[in-house]
Amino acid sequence: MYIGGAEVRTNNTRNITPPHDHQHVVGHYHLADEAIVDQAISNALASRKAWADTPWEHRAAVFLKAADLLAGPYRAKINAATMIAQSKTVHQAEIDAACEFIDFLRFNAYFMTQIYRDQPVSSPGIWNRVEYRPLEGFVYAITPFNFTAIAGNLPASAALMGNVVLWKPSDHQIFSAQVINEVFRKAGLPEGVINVVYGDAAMVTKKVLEHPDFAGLHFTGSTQVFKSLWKQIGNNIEKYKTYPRIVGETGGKDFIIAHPSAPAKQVATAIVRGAFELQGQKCSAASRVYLPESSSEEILELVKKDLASIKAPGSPEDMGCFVTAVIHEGAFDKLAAVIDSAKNDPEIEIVAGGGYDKSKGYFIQPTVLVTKNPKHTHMESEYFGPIVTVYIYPDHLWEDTLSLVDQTSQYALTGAVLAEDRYALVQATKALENCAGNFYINDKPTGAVVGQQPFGGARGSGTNDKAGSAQNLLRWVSPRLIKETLIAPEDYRYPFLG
């Protein structure tokens, strides 16, 4: 762990093992106890004033240097760590751990300059200005296993705006988190600005959320955990010096809907890429699909043909692998149970995949289910794995199906519509405006690019604060308006009293 720039070891350790080769130990990490968490918070707060007083140009310079380190001497290292411990293919590691993370760091600095440039109008004799102060306290960043870029951005974005951060990475992302720490230190991030602890999430979180100086939560993870955190914050609200900022990006049951005018091959490609890249372990991954009856058979045949051409799930060391392992045994067991349930469900037909094996790695075969029940649990529940469920609708019920898509899931993260009929695209864009924070036309529902497609959803998918944009950075500042009167009045009487 890292507190005040120092490495902290407790000798209470767990192993780091690759999901694709779970008997191979690549390292271990140390677990915090309550005293370590207290130390991390105290150290961050002691570092707060110096960091908050650091000119914004110098804060930006630290993270811009980190971006250049990632683009150059650390590029292979952070990609390799992501491949080894998170089982990402070389392609997925490059677009995440290198490209997206670099973009976050560079665009955040750019957006920060835009925020500071935004100043109020001043009347004659008055100068109005806004200071974008960091929050009064510390920010708690809880990050996921699936994206190294998200893991680095959540603490970095808050720190860029002058905040100090306690960062709790996922237990399954610690190898690449170690590289992120190394890069931040090499870039000159002062001691105590981002303190890092590992360990029991419930214990760490309880300690953090009971602290009176807790000022903000930056979270990416499951909907259930986020709701639990929100409840804990609400229950502790009397303890805090200020109302905490709560920013969360959570789950999704992301959709693809194809219009009868959509080219079958385009739809099939959107399904295969959208549902199975990174083994479906993206909060944006397509996991429910709506196909028109007239072209459904052709689309599904093309999907099956594509899946037949994909190698069996394997190691990221094999550069020809499109899919590898799911993250850990718990995820494997859950997904295997879903597949077993589908095999015995009269409302489900397995049209592709359905296999799994954890003898060497946690391998789940890309699986396509078809159901005649549009409200089946497989159309509503998030599984976070390489399983996609298809519902086939009658062509003449296009508009009714749009309503069905909107009403089926508690989530509202991403979604995609494919069509060549422009009126159909207009209909879908309007009908589905509330069920996807990121909406894709004639594309898969994944792959948001920093600075181009700010990412986030609403409903059960989070607070929609749009990572990779100025909107997110604004959550980590507390503006102060300063009005300066250039020539102060010396008589209380207004003109009307004359």
Ligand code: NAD
Given for the second form:
Amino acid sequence: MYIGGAEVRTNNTRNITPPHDHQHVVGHYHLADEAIVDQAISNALASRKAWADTPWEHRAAVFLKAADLLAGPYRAKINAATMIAQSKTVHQAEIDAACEFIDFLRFNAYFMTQIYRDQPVSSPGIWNRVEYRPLEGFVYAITPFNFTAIAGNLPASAALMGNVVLWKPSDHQIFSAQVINEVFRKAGLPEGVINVVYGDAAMVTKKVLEHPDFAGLHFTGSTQVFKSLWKQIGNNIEKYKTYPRIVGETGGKDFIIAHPSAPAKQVATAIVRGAFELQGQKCSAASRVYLPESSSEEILELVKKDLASIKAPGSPEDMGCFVTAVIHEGAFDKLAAVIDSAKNDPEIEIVAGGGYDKSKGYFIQPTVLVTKNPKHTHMESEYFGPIVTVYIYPDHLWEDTLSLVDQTSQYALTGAVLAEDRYALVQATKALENCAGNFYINDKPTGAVVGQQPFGGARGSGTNDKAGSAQNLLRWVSPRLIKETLIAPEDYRYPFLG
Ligand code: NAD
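Return one more block: the form predicted in complex with the ligand, after the form predicted alone shown previously.
Expanding to the full complex; the earlier chain stays at the top.
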């Protein structure tokens, strides 16, 4: 752990093991106790003034240097750490740990200048200006396992805007989080700006959310955890000096809907890439699919052919592997149970996959289920693994099916429509306007790029503050308006009085 620039060890440790080789111990991490959490918060608050007073261009320079370190000398290291920690293929590691993280850091410096540039008008005799102050207190960043870029961006974006941050990474990303910490230190991030603790998430969070100086939560993870955090913040509201900012990007049950005019090969490719890259562990991964009766057979045949060409899930060290292991035993057991229940379910047919094995790594075969029940729990629940459920609709019920997509599941993160018929695309874009924060036309629903497709969803999927945009950075500042009168009046009487 890191507090005030110093490495902190408690000697209460846990093993770090790669998901694709769970008997191979690659490291250990130390767990915080309550005293460590207190220390991390006090130290961050003691570091606050110096950092908040640091001119923005110097704050930007630190993170721009971090971006250049990641693009250059640390590129291989952060990619390798991500392959080991999160079992990403080299391609998935590169687009996440290197490309997306570098983009976050560089674009955020640019978005920050856009925010600062936004100033009010001044009428004659007056000069108005807005100062974009950091929040009064500290920001708490809680990050998920699945993206090294998100892990780095959540603390970095708040820190860039002048805040001090307490960062708690996921237990399952610590091996690559360590490289992020190394890069931040090498880039010259001053001591105490981002303090890092590991350990019992509930204990750490309870301590943090009871602190009077808690000023903001930057969370990415599951919906259930985010809701529990929001409740805790509500219960503690009387304790805080300020109303905390709450930003959370959470789960998804992301859809693909194909119109009868969609080319079968394009739909099949969107399914295979959208549902199975990173073992379906992208928040944006397709996990419910709506196919028209007329082309469903052809599309499913193509998907099966593609899946037959994919090597059995294996180690990312094998460059021929398109899918590797899911993140941990808990995830494996849950996914295996979903597959088992599907095997015994009269409403479900398993058309591809259905195998699993955890003897060496947590391997789940890419699995395609077909259901006749569009409201089946497999169409509603997020499993966060390589399982996709397909519902086949009668072609003439296209519009009804759009309503069905809108009314299924609590989430609204990503979704994709495929069609060649322009009117069908217009209909889908309108009918599905509230069921995806990121909506894709003739594409898969994954792969948002910073600066191009700002990312986030609504409903149960989050506060939609769009990571990778100025909108997100705005949540980490508290604007102060300063009005200056150039020549102050010296007589209280207004002209009408005469
Ligand atoms: P998770 O909710 O299990 O964990 C996320 C973080 O919360 C971790 O740091 C974890 O330690 C912490 N946490 C767990 N229980 C907690 C508690 N009781 N109190 C406080 N903190 C707690 O999620 P995960 O498995 O790491 O990530 C997968 C989830 O994240 C999926 O639901 C996925 O959809 C979502 N996700 C969403 C986005 C997005 O942009 N919308 C991006 C990535 C991941």
